[in-house]
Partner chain sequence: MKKQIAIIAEHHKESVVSATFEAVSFALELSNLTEAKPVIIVLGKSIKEMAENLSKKTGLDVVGIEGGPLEFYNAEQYKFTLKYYLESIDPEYICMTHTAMGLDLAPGLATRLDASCITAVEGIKSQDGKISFLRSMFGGKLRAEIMPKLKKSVITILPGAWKAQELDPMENGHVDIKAAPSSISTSRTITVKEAEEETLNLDDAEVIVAAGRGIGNEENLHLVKDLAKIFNKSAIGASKAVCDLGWLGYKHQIGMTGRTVSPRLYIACGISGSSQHISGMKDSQIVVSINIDPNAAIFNVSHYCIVEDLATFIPVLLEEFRNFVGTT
Amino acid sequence: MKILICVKQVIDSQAPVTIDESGKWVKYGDSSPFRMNRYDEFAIEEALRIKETLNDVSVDAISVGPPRVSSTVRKAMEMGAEKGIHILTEGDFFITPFEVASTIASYVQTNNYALILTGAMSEDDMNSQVGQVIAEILNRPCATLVMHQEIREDKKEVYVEREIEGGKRECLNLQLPAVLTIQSGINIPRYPSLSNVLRARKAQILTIEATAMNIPAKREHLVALSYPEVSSRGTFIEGSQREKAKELVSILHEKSLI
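Just the structure block for this chain alone, the form predicted alone, nothing else.
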């Protein structure tokens, strides 16, 4: 049984990001810190737990993006993935969820995976679309926001519980091959062991040019980026409690709020 984990590289949320000269993408600094999308760490951990529970299971990790993305693929291998696949794109630009899903689906079509796992969303775009689109392209059953999964012993079916509104869960039985998007909180991602880190450093990552993949024509184009508008600033009222209360009432009267 082969499992494929889809991972994404994101910039650290604390890092400064500016819009480039074209106004159509962002500009990163030379030392901008990139790391693995945290939601994908839960998907990796879940795949490794399946491997530890069942016999004859292999786990691969795949990512789409520019050369720097290879470090995130290697990170997945340090956590326990046996093989890393990097679909290399030319340059650093906006890639839609459809393009990412189409690229990964193109690779899967020539490689037999019983289960594809993704994080519930990415920290940067938060589109929550890649897993579902992969399933649609490959015509496979899909469950999103999975909080529990069990592969049946015959490896032909997976039982899942997905998070829904009101703190409830929806229970499903899906025929394999299938696609699951893993919700945060399903497990606690492990730290890479020294043996896996040493193995990952020596391992060769399979790099495939995105132009060599069978990908549909681009359907969406990023028109422009802009900074959010500055909201109105609050007013600080100075003085004693009595003076503050009097001033506040005056302001509320002035704005016809009371």
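Following the display of the form predicted alone, present the structure of the form predicted together with the partner chain.
Just this one chain is shown here; partners and other molecules are left out.
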């Protein structure tokens, strides 16, 4: 059984983000702190756990993006993915989830995967779309926000629990092949072992030019980016730490909270 994990590289959520001259994307530089989308780390870990519990499972990782994302494919291999695939796109700008999903689905059509895992959401674009769209293009069932999965012994079906509002769980059976989007907290992602790091360092990443693939046209258009209105922000308490602390205490006292 082959499993494909879709991984994305994102800028660290604590880094400042500034809009570029075009007004349509963010400015990235050589020192931008890129890392793997956290939700995808949970997806990789879950795939590796499946591999460790069932016979005859292999795990590959794929990413769609500009040259910089190859380091994230490599990171997936360091964690334990055997093969790394990088679909190389031109330019570093916003790619719609439909384009990413179409690209991955097109790769899957010539490579047979019983299970495709993605993170539940990317931390940068926050669309939560790619997994569901891959599934639809490939005509496979999909479950999102998966917090538990069990593949049946015959590998024909997977039982999953989705995390829904208020901590409830929706329980369903999906026929394989299927797509699951993995919710954070399903497991504790591992740190790469030294032997895997050494193996991954030497491994080749399969790089495919996106232009060589027949990707359908985008279905949405990013018109502009903007910063949230300052008026929506509260009062910033200024001064030294001590002054801020004193002021907060007096505010809370005024409001009869202490």
